[in-house]
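Presented as structure tokens, the chain that follows is alone, the form predicted on its own.
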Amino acid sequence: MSDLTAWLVVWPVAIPLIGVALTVILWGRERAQTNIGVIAISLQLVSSIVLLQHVWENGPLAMAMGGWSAPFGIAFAADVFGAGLTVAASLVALLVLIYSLADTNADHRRAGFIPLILALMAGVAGAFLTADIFNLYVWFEVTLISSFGLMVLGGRREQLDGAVKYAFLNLLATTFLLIAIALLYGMTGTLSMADLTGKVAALPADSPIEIIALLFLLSLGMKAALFPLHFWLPAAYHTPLPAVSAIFAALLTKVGVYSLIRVFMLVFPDGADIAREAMIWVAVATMIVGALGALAESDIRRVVSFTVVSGVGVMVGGIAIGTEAALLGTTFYMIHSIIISAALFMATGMIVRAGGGTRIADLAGLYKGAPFLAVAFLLCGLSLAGVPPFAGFWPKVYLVQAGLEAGAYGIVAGILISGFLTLMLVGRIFALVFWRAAPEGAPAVASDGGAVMKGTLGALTILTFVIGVYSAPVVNASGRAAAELFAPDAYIGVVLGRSAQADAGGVEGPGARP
């Protein structure tokens, strides 16, 4: 492997960081900043696609910073799972950034909207591609700092209130995460996730692995918005600009779920039984509480926030099942959720713009004035509920099948019940907001966003339909990602180097279990 090829794993992180530097240099030149932002995210998408193609054809790819190979140096690594999520994140971020051209004003851009978006995308890509558990924390902090800045753009009181709740809970989660990492490092002497696989397995039976695993579940679960520490998300995600809410809902909780998968499939592939048992019940509770919370809400943006919580429960349910088939369903669901969460927040932003309010009781008759928006919202809502032929149907089928095969009947029930409640929710919103006749004397429907907003929302709506009808490419990619997660020998080998793996006597991943 040439040094140039190894750089493929770094460019999805480096490109937005370069964009941040350029936009800061050009502070105050709004048009130049916007152009740099669009170009940087476009190049990040292209580099992510190239990276995914490489790991698809050649297997996992790693690069050691400064020539110090893991476990002694900092490494970036990509497999189909990490590279695929980076592609999905970059694609949605590009569409959200284009959407934001109609959603933000000059004041927002002067306050640093573009540099913050680029920093956020660098943090997301860094989390998806790091091979070092401490640097996973570092990239979490990059996303936290940039997302806090995006949340307070505009300076409204409700934004500041939401930002305080968001920052406090995430900083608390960060504290627990650092404690877990410190304990793990103290016991093993390494921070490389690939190296931790063998080191943790070799620890004495009386080691406090269960406590450390529970700390990871607590900290990463807080960042992913798992019940009962989910309340910060619906309290915060409805307050910023719709474009900001869209990218938050699409990506931030997925970084938490991704981290749970990496930690429990690489660091704790066996054992950690108490944490895995707790994960089952927490996942089911998150699904149901999220769906019920959405049904109980009267603010349409908070409604969509609660659906994000419910979706996190579905993904973590797949991790709790822990089989290869369940990981396939979870990976597919993560891709679907990245698309549909962004689309629904974009749609709700257009609904608020068209109806002049956020309370469902104050919104009515939008079908006549905004038929495109009505159809797009309905189709995205059906995909969220898992109705065929949309993209949300297939991952739930795989997860239900995997749950039945593994005897995880509680998770299966949670997926089915939350899906039914979500379908009721979509029907309720469509009936009240779009189909219900507006009262006499009500003001006419205002602008629903124009061509830019309609185009980006339409692109995501079409994408969720196409993936549902022609699901084979995503199923194949999700299956490949699940197989590599379940049997991570190739990933471990490329991160540590073949000689390092041989010196360690080989490392058996969970795929080697009988």
Second form
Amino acid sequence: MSDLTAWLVVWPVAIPLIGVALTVILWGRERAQTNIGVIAISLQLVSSIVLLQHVWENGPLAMAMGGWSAPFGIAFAADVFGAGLTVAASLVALLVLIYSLADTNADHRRAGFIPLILALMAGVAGAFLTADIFNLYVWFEVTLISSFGLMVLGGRREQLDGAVKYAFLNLLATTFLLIAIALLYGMTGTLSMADLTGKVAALPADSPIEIIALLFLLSLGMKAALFPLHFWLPAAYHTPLPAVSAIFAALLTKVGVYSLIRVFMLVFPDGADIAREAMIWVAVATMIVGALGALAESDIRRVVSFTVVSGVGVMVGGIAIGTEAALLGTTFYMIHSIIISAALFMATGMIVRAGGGTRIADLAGLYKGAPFLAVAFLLCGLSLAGVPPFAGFWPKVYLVQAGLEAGAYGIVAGILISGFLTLMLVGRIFALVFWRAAPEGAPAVASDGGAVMKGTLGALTILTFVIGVYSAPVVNASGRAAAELFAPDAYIGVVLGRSAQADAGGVEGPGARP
Amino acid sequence: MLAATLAPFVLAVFAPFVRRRVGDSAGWALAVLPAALFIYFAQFLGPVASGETFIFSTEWVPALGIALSFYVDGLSLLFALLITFIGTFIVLYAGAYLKGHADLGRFFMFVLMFMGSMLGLVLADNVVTLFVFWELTSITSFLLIGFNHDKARSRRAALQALVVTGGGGLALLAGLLLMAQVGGSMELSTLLADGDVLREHPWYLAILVLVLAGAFTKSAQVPFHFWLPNAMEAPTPVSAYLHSATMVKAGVYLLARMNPGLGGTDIWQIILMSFGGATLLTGAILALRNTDLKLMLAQTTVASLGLLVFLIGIGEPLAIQAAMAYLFAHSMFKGALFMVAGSIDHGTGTRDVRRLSGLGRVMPFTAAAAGLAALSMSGLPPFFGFIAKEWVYKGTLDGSLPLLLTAVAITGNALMFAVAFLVGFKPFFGKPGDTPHKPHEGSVGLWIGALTLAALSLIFGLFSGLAETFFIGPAAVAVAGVPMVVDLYLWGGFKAPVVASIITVALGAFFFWQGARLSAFLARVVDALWGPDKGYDQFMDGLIGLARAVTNLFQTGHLRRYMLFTFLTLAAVLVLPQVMLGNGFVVKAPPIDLLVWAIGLLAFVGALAIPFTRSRLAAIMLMGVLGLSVAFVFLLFGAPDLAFTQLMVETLSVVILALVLARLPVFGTDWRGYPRFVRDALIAGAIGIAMATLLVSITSVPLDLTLSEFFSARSYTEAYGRNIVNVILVDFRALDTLGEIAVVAVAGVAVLCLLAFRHIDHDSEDKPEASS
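Complement to the form predicted on its own: the form predicted in complex with its partner chain:
Next comes the full complex, and the chain you just saw is listed first.
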């Protein structure tokens, strides 16, 4: 494998990072920044597609940073799981970015919108592609700080309120993660996830590994907005610009779920029984509490925030079931959720624009006033509720099936009940916001979004429909991802590839640096 | 077959364009498709009658064994023919009924989508495919019930139907998947071929309950029957098509389909007969209680669905034949009567049976259709309805069954007899009534369907052999799963079923005679009682109340609370497993020298003093003491550069915090009162102690020094740096440093971002997170 090939795994992170640098240099020139932003995310998408194709054909791919191979240096590595999620993330990010061009004004863009989005995408891709657990923490930090900047963009009072809660609680979560990583390092002396697999398994039986696993569940679960630490998400996600909410909802919780999967598949593939048991109940509670929260809410933006929480429960439910079939379902659900969360926040932004308010009680008459929006919202809502023939249906089927096979009836019941509550919710909102006639003398619909917003929302709606009708490619990819997660030898092999030789030669042997 | 199922969906997409292009006669253009599909399905009649079955399968998700597979046997063919035949006339009828309506194109779209979904449902062989179409019928039904979306009642009815059938659908999904798992196949044709595997499995009861939950909600069985009358808010073509002839029979279809696999057990019999019987009586009584034509018909539909479930529950060959015959008869007469009700509404402006009379002369075609259909519904010879009813009694009078069943059937049928005459005859005879507008006959589209269906009720009665050979026989065989002889006839001699029929007619005539009085009486009684429709509202209110309570518990809107929950969870994570596993809590005093103890004491005192001080400035200083002691620890363990960094950071932090506080009230206090102080102290103490014991137990595991040895060996030789920490930062793990640099840079951008909007009007209308 030539070194040039290995670079594939770096580009999805390096491109947006370079974009950040360029756009900061071009501070204040929002035209140029915007162009760079669109180009950078497009290139990120292209590079991640190339990466996915490569790992699809050749198996996992790794690259040692600075030539110091793992576990001594940091390695980046991609398998179908990581590369696939990078593709989904950058695709949706591109659409959200285009949507945001119509959603933001020049003030927003001059205040650093583009560099912050690019930094966010670098952080997300970095988290998906790193094979080092401390490095993962670093990408979490990059994501956190850039998301904080995006959250205050606009400076309204509710935004500051949301951003303060977001920043405090997420800083706590990352601190907990750091503590967990430090303790794990204290026991194993290594940070490479591939190296941790064997070292954790070799720990003496009386080592407190159960608590470390629980700490990872706590910190990553909080990042993913898992019950009982889910409250930061509905406290904050409704406050920023719709485009920002869209990209947050699509990606940030997914990074948490992704990391949970990596950690529990690679670092704690066995044992961690307390954490796994806890995960079952936490997942079920998240599904239900999220769906109930959405039903209770009167602000349509917060309704969508709560549905994101509920979806996190479903994904983690799949991890808790813990079979290959369940991970297939979870992976599929992640891809579905990336699309649908963004679409729903984009639609909500347009609803608020068209209806002139955020309270459901104040919104009405959009079936006549904004028919395109009505169709898009209904279709995306049905997909969210897991109704066929939309993308959300399939992961639900696979997870229910996997849950029944594994005897995880609590999770099956949770998925079905939260799906039921979500269906009720979508029907209710559709009836109130769209069907209900606007009161006499109400002003006409201000704006139904314009071509750019409609186009991007339409693209996501079509995507969730097409994946629903023709799900085989996503099923196959998710199946491959799950299979690789259950047989991580190839991944571990490429990450530790060269260090195996170094070990053989001892510390005095030939250098790890070529 | 796939093309036939998908064709309505494709046409549905174009329906609004067709409407725009062709105008109000679009119904005639669009009806071509269901007519063509009817002809297509009719070609299967011969082969299926001779015992053949067909499977058409297309790959869908091959990796998981999910195929778009369709199964044509007597049962699915009967349904497919009903769906397309009635569908043809419904499309014509809708074109006339909603003539000039702005959203007629959209209406056609939904109706055609429904048609495709319903076809898929009855033809599907794969359980997942079946479920996909099942859900689609619920969704299209939601859209059609809410068609008159300006009315709050329509919206409520639409949502109610969605909630009830959607909820049942999810149970069905679980049931179907469980069934597939037990039977080892996703194809119904395979699963049902060997029903004993299902019946003898320990999960049989779970499967049964889940599948029945789906079927009973869809087919409006007690206690889920309330959504169907409410669904009458939909335009009449929808009521005629979805809510009498086809969709509500999906549950009955499912039971019939599952009969070879799940049927035949005692529990199946008991559940189906009791729920079906209860539904029959409830529906029939409620029908007489109403005075709105559509509601009366809707309630008799509920009753008929109950009767069908009841018959399938009996499960004997004659009962199954009766079920199929009654289903066939019902689709024709009820579809016709609904269209009649719509035509009357269209022609007079009211559907109140008390105000309608003497329409026969002005609406001759409608009257003819109504009369024929009502005669079939009331079960009089020579209509097909009579044969169906005779077979019902043959089924219930089977010697082994208690007479109670026959009594239930007679009562239900007699009530329906009365309703049939009230709907089919009363409006057309007597003196012209007082109606909102002058009665007039509608256009061809409004009566052709009703008349055709009503006439067929007579034709199949007279030529019962046709129905027997092509429809009832093959369907009954498919339901029973075993061959049987089916021989339908009008007159079989003066036997017990005929006696039952005579009693039915006599009792029915009495109910009809006393109709008005009974109706008023029932209205008083029923309205005073609690009913599931009120229960639905209570359920929804209760659910929203529960949702609010749960949400307010966690989503308090106060950062303090959120922090409290977070640390409580951390405490639970750290403490509970240690208690459970007995890990830690035996802290051996580590052999450390006095200096370390002194520094530890300094840190401890500093930390302990923070909560007790009431001055913010002092608290900041004490934080500094804590940081300082950490710096000392670094110094002691040979990391002078770390100690130096720590010292710088601490100093800067104190200075910056003090500067920030200079702009805030420095002398303010943050005292929180004793109860909260104690609570917070307990949580903090628990976390601290648990973390300490955890650390001690971790440091007792010897550290794997591979990395450290590698770094110290290579640092100078290969990375050309003597300071290992520096080399780690800028070479071995340079990427982390790059990331952290990015964090600092982005933090700068975020600060600029904050500053850019500092002049925004903060008194705008938006409020921080509500703590409701």
